[in-house]
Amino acid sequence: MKYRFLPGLALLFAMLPVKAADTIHLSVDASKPGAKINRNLFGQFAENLGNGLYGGIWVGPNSSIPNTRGIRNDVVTALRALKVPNVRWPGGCFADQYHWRNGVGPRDKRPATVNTAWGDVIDTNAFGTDEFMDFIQQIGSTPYVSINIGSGTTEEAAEWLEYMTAAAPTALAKERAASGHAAPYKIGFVGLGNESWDCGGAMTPDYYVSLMKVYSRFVQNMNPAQSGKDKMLKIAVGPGTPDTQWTEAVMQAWKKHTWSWDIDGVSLHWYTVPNGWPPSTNSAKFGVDDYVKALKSTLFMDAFLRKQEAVMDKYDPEKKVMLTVDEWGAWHAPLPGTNPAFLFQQNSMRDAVLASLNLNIFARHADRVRMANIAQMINVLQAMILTDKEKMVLTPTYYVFKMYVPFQDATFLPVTFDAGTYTHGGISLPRVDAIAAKAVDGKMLLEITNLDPESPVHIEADLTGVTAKSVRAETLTGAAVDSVNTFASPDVVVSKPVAVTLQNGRISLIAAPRSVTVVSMKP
């Protein structure tokens, strides 16, 4: 690879301790469009866990924290900017112990229960079905509801769907109306259990498939208006390890399915846990060693997807059944001084780079991977938002998702490049990563991630089949790999405009060390 020094462009990042900028060439071919990058790849996950719901979303209508019907106004405003396509709830492991009837009706009459999945804390059930749907409507999203297969019954799950979706005046529809919601809710997705191989019941693949068929048959959307392309999609439990046994069992059953049952997707879960379980990496105050280990671990997502897709292609070459990564993200050790069962961790520049790498992998697999849900939305694991009573801060991962909004439903475009290599402590990483797409508004998009934590990279991108009149770019970086936003200093890592040139069909810019950059070209 040939490198050359561009001192003038390097001055763009004079505020950072950068080295000389080597050059990496990219080529984008807009004449060969690929799959649609489904907007649901940018989904979120909100489990009843720690302060994810209580304090993070729900404060109650009598709170001094500004709210609308008990839901935090600041959080709603922040999430609306992300155009969140779907939110998965109530879990997670909590889903298979959740009994929906505890969370409907007058809040002062709802029973208090114990959350045995996460810390044995008391759950008032103040946040239930109608509160979740109110939240969904306030942020402009679509519900992805996980039903209880582990400790529930088919009848319970079927009645829950009837409560939410019945358009006819059934008893449960009238009960919903009495709670102030006469019109049926639109349910985008239903998860048929969660991690049934572990916390969802420690089932074998064959046992789960037998249950899945029954739930798929009887858990129905009862709103005739939600049909065709607008129909509710059913997602079966898939694997949480690279082993393909679970995917094989589900897809083999789907291949032989009859009129009485069907599924539309298979889920998988894969977290970035660099040192193995239990998670031990620090989420704050760490160095380059932990940075490279985390990125090396997260890049395994590509091989994981390929292995599962090969099984799915064997039974479904037309790709009718989607693969959904409905739990992903960095799982670090709980922040010292917090309840370890609440899975609260800081969110750094490392996590922002990690998020962009995963989103890029999903985009490359967009023909099969059509939904994903980062874990989780607020105050849990790789969160978008952290709150503390009335205070709120947006994390570096939040800004990555905001920068990627134009990629929702965009058309994937091939990018070729020599990524180069960054090596540290015996671990080698690609120096850069990149994807391109044509947005729904016609703009051409190019994303560049510089994994190198120490040096900038000069990017030169040639465009084929693109006529652009103007160009702009936005970047996210920090002074160090462990830079974080705090309540006291909320703007340490925020996205900012960056200089970019477009001349004779070639884009030129400097990608700062440890950075995520999105370039937008207007035709």
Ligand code: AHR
Contents of the next structure:
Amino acid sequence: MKYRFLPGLALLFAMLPVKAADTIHLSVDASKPGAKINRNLFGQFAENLGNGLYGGIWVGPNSSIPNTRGIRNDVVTALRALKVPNVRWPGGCFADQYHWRNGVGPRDKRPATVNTAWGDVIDTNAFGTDEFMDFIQQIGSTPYVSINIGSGTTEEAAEWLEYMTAAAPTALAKERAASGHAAPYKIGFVGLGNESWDCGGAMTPDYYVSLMKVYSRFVQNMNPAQSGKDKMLKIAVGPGTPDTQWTEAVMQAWKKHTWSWDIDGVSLHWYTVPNGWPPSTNSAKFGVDDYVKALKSTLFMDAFLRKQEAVMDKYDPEKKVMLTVDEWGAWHAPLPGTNPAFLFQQNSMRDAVLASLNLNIFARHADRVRMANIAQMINVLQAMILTDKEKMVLTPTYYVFKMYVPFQDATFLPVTFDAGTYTHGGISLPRVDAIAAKAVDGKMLLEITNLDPESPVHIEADLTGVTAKSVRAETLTGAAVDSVNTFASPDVVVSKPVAVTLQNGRISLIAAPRSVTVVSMKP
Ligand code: AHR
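Show the other one: the form predicted together with the named molecule, since we just had the form predicted alone.
The next block holds the full complex; its first chain is the one shown before.
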């Protein structure tokens, strides 16, 4: 075991209740920049599901919960700190049953409908298109609208885009103006269906491709401000299992696309469901066995991406079409006592580590993977935020996204290291994971995840191609793998500054067990 004692770390060592840390050496090469880590990789997903929208975002203008035009202020403030690049809405499975006209115009005149995708609950349609756009504007994000190609029509979808984006005084633009929004909205992304192989209509790949072409042709953005580099991107449905049949069909069609239709991305969905479907792992009160299984399972994301990328490279070696992971995250059993159709789960230190591993995988695939959406934003699955009436708590996953903000649009830098191994119950994991990047403000960034739930790791990092003048680091860890934040104890797992030294160009720090650390260096 190699260990170099640094005076600045003495106190930290003395405080650690576990054995002295092994050393893992990292080398960051700033002279070999890679792809841009697209800010859209840090996107979110807000489906009309459970309390994701209603209660989580929308409380209505007459609520006693502080709000701006019906949207909760506490949630907006928390999300602004994440610089959320895009939000996918209204689904998910819900998207292919959503009829947008139910959600525009005076709210007291909107029809009540049934959310047949999620628990058959009554949907007041109070949170519709204009409310979503208001939310997007309040948090400073970009809309990613999933259109209904399952139970809807091409005409309905085309008219929705016209309602949102027409600048000229068409009837639909006037209708939008009458709702208080004279200026057209900017729509960043349109999803052409959702999981069309399953809840979106159980289509075959060929059937989907034919339908997708029609929607791509007729669903047009009419906002003149969105021509050229600001154009709205169209995203086709991709697979939800590692086989490549679906991607083959979509990419083969794309290769032969004509002037009349096009796509800019193909999505894939991959959840971490450690014991397989139906999700059965506890989201709170679990042990190292479950932690290790979940991390092993989540690391499969890398192989899944490689498989799909190989197909895309065959048809699109220039990587014009992006791969978007527009649903990912941990899917555990619903928290006992909650409506199982609402997919409400706690969020622990395990989920934070799992999030950082996925974000690092996306960064390594940044030349092709240029967008991702964690499922989901609030009160659903691996959420950033949990709410209960007026109460709100930020989850460990929230803090990971906050710590990764500087990575948005940063340039990937290669980092080499021998990760070591952590083994438990016959399952082996890399002991550490790491990525490096050059941020848009010129700072050098290094992220280190210590997967080992029991032991700290002493990290030594050398930089080639740049000299760091100052360094700071922030870390997120919990007392146990199942540490959670609750309404009563919201600060159990929060990110904090951590000791780091810079000597002769070498960074040195202790990465606590089960931790996520971001080091930022000023050149
Ligand atoms: O995120 C929950 C659901 O998971 C989405 O609605 C669907 O697309 C996926 O199966």
